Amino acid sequence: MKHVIVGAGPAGVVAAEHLRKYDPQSEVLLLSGEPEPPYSRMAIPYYLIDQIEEKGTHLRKQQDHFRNSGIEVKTSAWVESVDAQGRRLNLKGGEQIGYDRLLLATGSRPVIPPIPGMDRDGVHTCWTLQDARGIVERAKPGAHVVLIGAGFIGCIILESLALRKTELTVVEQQNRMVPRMMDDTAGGLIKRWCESKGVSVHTSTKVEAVEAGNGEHPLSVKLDHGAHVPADLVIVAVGVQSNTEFLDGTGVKTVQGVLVDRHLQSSVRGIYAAGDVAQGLDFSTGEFSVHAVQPTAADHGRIAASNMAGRTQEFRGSVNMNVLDTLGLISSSFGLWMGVEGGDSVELHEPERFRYLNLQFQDDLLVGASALGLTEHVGVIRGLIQSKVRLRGWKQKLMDDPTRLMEAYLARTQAIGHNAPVLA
């Protein structure tokens, strides 16, 4: 049996290692379109602030890890198309590789908005190690940097740029920061926090063009309200999209990503998908979504490998969960953080302390939450949502005081575990 994995990020690496464990007699080939050893994009911010060297981004630190594990890694192997009927991959340069089972772990790529000047020298995305090298070269202390986008990825990059002591301006077209993770109140608090740390933040603002600068700075970013922001470096972080174009003509169904079933198998037998490219079951909604976070990628890789090796295992669905550190202010969101129709909610808002907590209920189930400046409840919130434990009388107690999450979790899980009477 020959297992081929396209993509050497967390999903691909976890899958390769589990395939070797589950199917020790098989051949496992891991293909990467980049020239680097398998690495984690989530480690790039630490490289940008000099906390780690490049090798610190590598997913496995031992030099011979993959060879010693019986996993062949082929770098600079860009897959241009897939012959699903013939079970072959066509690589850039003409090479063909056959497979018995195929895992698509090709991840996603940055979206480049249709703004004039995106092709100018000094305009970067921050997605690959190659991108990071270019940013390190230009983002010197005192350099003027414009970051386009203040979503989850943008805010991760924001911290790195601020810690590099650049003169940083952030432009976000939505009315708040991290709009897909935080509501108006929490997003506004994050903005105020960043401004208190010396970062200039423009929300409800669009970039109209990146133009030539005035000589002192090579670039000038034109905003829709007429202002021009001088820049030595412009970084674009407005979102990502799954890498699926090479699947045209294969019969593999795609929407936002590759549609997969509960076994992570695509619409074509023998082809699986995992990570940012997989559109899998959403635990909270029962629909199929792309959850581009590393914990989901690792879960996908493990379960896909099990099924590829003939060990049937179902995926229960991924919980939409994000945890973000923005210059020391921790924010998090879970599940249906925006609420459900007909549901109840409770909010704790302490703006002077940069603390915020919002809980969302459906009947007496906790289905979503968002928090700012509160870290002690992260595991508890996820546990309550994933376990779908009935809160019973504890729902009202949380409506009265949402900080009693730990008490609620212990009371309800212990009651169920010990077959105790249901709380009134």
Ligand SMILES: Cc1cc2nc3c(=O)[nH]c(=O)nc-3n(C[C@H](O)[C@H](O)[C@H](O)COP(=O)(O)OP(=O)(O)OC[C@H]3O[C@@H](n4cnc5c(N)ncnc54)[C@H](O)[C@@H]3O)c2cc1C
The other form holds:
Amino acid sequence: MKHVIVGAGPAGVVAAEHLRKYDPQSEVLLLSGEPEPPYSRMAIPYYLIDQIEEKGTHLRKQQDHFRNSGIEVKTSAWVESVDAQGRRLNLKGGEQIGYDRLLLATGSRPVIPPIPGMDRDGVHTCWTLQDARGIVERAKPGAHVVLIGAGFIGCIILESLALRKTELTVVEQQNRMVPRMMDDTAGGLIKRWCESKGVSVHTSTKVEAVEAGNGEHPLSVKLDHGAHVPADLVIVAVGVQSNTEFLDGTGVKTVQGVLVDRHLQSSVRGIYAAGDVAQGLDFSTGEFSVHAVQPTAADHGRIAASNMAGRTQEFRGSVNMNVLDTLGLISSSFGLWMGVEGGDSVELHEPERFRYLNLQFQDDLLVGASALGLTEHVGVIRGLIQSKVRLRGWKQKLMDDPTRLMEAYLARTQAIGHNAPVLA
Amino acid sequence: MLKALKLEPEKCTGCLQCEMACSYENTGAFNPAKSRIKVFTFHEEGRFAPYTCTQCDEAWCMHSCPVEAIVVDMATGAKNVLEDVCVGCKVCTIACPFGTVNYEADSGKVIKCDLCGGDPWCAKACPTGAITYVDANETGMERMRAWAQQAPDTAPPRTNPPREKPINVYLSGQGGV
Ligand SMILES: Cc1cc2nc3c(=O)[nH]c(=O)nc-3n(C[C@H](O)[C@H](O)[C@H](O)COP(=O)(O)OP(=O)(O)OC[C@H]3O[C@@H](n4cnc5c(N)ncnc54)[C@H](O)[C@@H]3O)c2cc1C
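Next up, can you give the form predicted together with the named molecule of this protein, since the form predicted on its own came first?
First the chain shown before, then all remaining chains and molecules of the complex.
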């Protein structure tokens, strides 16, 4: 059995290792379109602030890890198309690679908005190591940087850019920061916090064009209210889209991403998908969505590998969740943080302390939450949502004091007292 | 034979010796705020519950880490944070469904229980035997996996009536509140 994995981010790497474990006799080939060894994009912000070196982003730091585990890695191996009938990949340069089972783990890429000037020198995305190297070159202390987009990824980059001591301006077309993760109240607090740290934040503002600058700064960013912001570097982070184009003509069904069933198999037998490229089951809605975050990539990778190796395992769906640190203000959101019809909620709001906690219930189940400034035991929110613990009397206690999440969990479950054996 | 922390809330008097010992062992100072084990208080019932990482098999924290800063200690089975590798991204703190990986702003890293390398100080400090370090299969409780298995797995939550957990209520004798 020959397993081929296209894409060497966390989904691909986790899958390769689990395939090795579940199907020791098989051949495992991991392909990356980039020239780098397998690496983790989400470590890039820490590379940007010199907290780690480039190799600190590499997935599996032990020398020869892949060779020693019997996984063949091929870099600069860009897949241009798939011959699903003949079970063959066509690589850039003409090479062909056959497979028995295929995992699509090609991730996503940043969307480039249709704004004039996106092709100018000095306009960057922040997605690959290659991008990061370019940003390090330009984002010097005092450099004027404009960040287009204050979504989750934008806000992560925001922190790195601010810590690099750049003069940072953030432009977001929606009415608040992280609009898909936080409500107006919490988004507003994040904005106020960032401004207090010296970052200039424009919400409800569109970038109309990136033009040539005059004099000192090579670029000038034109905003819809007429202002021009001088810039040495413009970073675009307005969203991502799954990398599915190379699947045209294969019969693999795609909507936002590759539609996968509970076994993470696509509409074509023998072809699976995992991570940012996969549109899999959403635990909270029962619908199929792309959850482009690291924990989902790891979960998908593990379960896809199990099924590819013939060990049937059902995916229960991913809970959409994020944690974000904007210059010391930590926010997180989970599941249906915006609530459900007919549900109810409780909110703790202490604006002067930048504290916020919003819990969303359906009957006596916790279905979503968002929080600012809460770091102790936050994971239990995931536990409460995903284990569907009936809160009973504890719902009222949480309505009275929403911070007692951990007590609610302990009182309603018995999740303690064991120690797991070493992972096999 | 792997050993595990056995936590028996019904024996806990809330004295916080475990938190003291844990923080002292890990940070060199008596500071319960830095303890990896926490005692939760149920005022209404006058009950206490010591709680810490169960070193679960699924190791969500470890698998979600982008930089391999969480590793398995082969001798104890503990999932340990490598402080010099952790970048402080906090993904593990939301990935852990038990809420036992915490971010510590002072150090900019996460902290969790590491079983003190096989000689847990919380257990040694507990005067009432509410925390003991025993053979893993003598903890007398269902495997942690019970947690993972209880989630309905056939239909999405909103169309599937929630089920009662098949395992015991945590505060035995208290009707589970
Ligand atoms: C700056 C930044 C910060 C982030 N921070 C966080 C965070 O804090 N928390 C979080 O949860 N998530 C974060 N993310 C998102 C997270 O990195 C992604 O969800 C994760 O990388 C998805 O993993 P993946 O394996 O699906 O895809 P990717 O990591 O994108 O890997 C895709 C792989 O496929 C390869 N590839 C693509 N197309 C082809 C092709 N045609 N042929 C061959 N190879 C191909 C690529 O080269 C790459 O190796 C961040 C992302 C970025 C960019």
